[in-house]
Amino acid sequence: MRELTVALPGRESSYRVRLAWGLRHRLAAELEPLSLPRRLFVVTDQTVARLHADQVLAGLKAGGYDPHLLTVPPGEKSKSWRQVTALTRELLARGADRTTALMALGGGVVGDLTGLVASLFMRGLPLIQVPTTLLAMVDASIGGKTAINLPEAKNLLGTFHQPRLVAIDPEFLQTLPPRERRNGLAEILKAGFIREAELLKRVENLGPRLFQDRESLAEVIFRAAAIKAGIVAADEREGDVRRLLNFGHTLGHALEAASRYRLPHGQAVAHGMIAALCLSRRLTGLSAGACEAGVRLIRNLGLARRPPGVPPEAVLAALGHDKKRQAGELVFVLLRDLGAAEIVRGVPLELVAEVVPR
């Protein structure tokens, strides 16, 4: 068992970060430290639902709790208002109250999604992440940040509520499609351009052995979600340092929007960090070496091989509505060193179209 913890201000706001092969199976004696309610519901979509619910839903009753299962359609579509206010009905309907509490069982639409019901109904419910894919596991459950998204952007509605307790079980991934691990790749080599130049080296040596390798799986898992849980802890909302997470989600979330959500986030954020990196060598002199062995690793990976087939004047417009602007200011995270970033305030626009995949 791997465990840290996201230390916020004040007791009751911290959490722990559980990993362990098999924790699915367990999942309701770590429920037991935190006191919750015995009735709960468990949201995941249809996909996770038919692969994983029944087990997750058996480990909970043989525990002695009483999960009831909602599902969402799978997807970035369910990232919107329309499915808020449905889910809400349906706790309505099948009685939850102040005294439920929400399990998010799925990647990062399903958290994101479940997280923000459960800050908005009846003002907040106790929430559990357990991520199903490479990329929740290592980024969208940590932290608690909540969102939908509307047309003009990505993430444009959401809330800060943080969850109760994360539960990794890399044996999940067994079942994820190649695309969703490659989505979870993009994740983890930003927190290793961001932070730890080690974990690039890491990944780049493992190659597709990372996925046949139990234990450097679970380690470059948790390596990745201890500098996530450390940026989190450091800046809770985003205030200063915690902008650095957005490394390549800038122009990357820009692309998403223009492609309407067609782009998968992985490929998009792998897109954006190669913009990034390119920008950095204008802006915050990484070396050319360091530059190429980015692109290089990215690329090796099956990231960004392809252009994304997006028009760049869409991309473009996507950025004037990007909650990351600042006064007006275009923001970007560059690297002054593989494994040093800076926040970078009032990039050019024209510099920034330069970079734009075409």
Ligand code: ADP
The other form holds:
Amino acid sequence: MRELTVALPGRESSYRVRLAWGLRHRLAAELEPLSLPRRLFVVTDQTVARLHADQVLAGLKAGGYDPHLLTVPPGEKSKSWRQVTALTRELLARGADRTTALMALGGGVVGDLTGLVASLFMRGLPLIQVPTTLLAMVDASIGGKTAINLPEAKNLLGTFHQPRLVAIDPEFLQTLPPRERRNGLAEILKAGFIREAELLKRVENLGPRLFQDRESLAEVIFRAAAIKAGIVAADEREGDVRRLLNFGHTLGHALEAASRYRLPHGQAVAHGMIAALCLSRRLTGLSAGACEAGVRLIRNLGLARRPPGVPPEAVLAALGHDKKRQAGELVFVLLRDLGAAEIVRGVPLELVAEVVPR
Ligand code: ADP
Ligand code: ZN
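To test you: the structure above is the form predicted on its own. What is the structure of the form predicted in complex with ligand ADP?
First the chain shown before, then all remaining chains and molecules of the complex.
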């Protein structure tokens, strides 16, 4: 068992991130120290339900819990106000009250949506995160961000609602399609780039063996989760430290938006990270060798191998929108070295235009 504590300053209580192979069978024991009510609602999507819900529910039942399953359609579309209402009414119809706990079993979509419902239902229910995608394990399930999308923008409506526990079972990943694995790999590299060069080395040395070697996979997920946990504990909301998690995302988000979200998040972030490495050469003194090593690592994992297929003008226009929201400045996370990041404000658009992937 690997374990870390997300120590939060202020009023909110700290919580643990626990990781072990096969943990999904033993969730009842994981919940025991939290003294939650026995009645528990597990929210998931139809794909994860089909693959994994039986085992999770059986384990909870065997451990003395009374779990009820709620499912939403898979995919980003479920991060909607409609689903918030539908889940809330379903919870009411099934007798949920202010003592009920919610468990999010799924990827970032299920986690963000369930988190939002948990923060709103009768002003707040306890939430357990059980991430089933690599991206959710190393990123989305930790830190307490919840959100749904509106037609105007992604993640526009959201809250901070910290989970009581994050329980990670890497075995869920055995059914995860390669495209979704790559989305998570991009976030693992991001964590390494901003905080831990050694994590990059480890991923590089493992290469394609990463998903075959249980022990290494567990360790890599744990290291990346620990980086995320360390950053959100230092800075629970959106100060400069937490902003470091945006490495590759300034341009990544613009690419996603300009592609009308056809480009997968991991691919967009990978292109964004390469652009940020190039900017770091110019603005924060990243060495040529470190830059090349970073780009090679990204490409070797099957990321940013092809041009994003989005006109650079559209990407720059999307960046311009973002710029308005940040008081007229383009803000980038750049590297001094692999594992050492800083926030750079006022990056000229002309310079960005030179590194936009094409
Ligand atoms: P993310 O975690 O990247 O934000 P989603 O929550 O949308 O993304 O999950 C991505 C897709 O992977 C969804 O279609 C979801 O149903 C599916 N999925 C989630 N976990 C698993 C799993 N362990 N095995 C197979 N498919 C999964
Ligand atoms: Zn991301």
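Residue numbers count along the first chain shown, from 1. Quick caveat, the model's predicted, so the values are computed rather than measured. Here, rigid core means the biggest group of C-alpha atoms that superpose within 1.5 Å across both forms.
Once the rigid core is used as the reference frame, the Cα position of F222 differs between the two forms by less than 2 Å. Relative to the superposed rigid core, the position of the CA of A257 differs between the two forms by 2 Å or more. Core-aligned CA deviation for D54 between the two forms: less than 2 Å.
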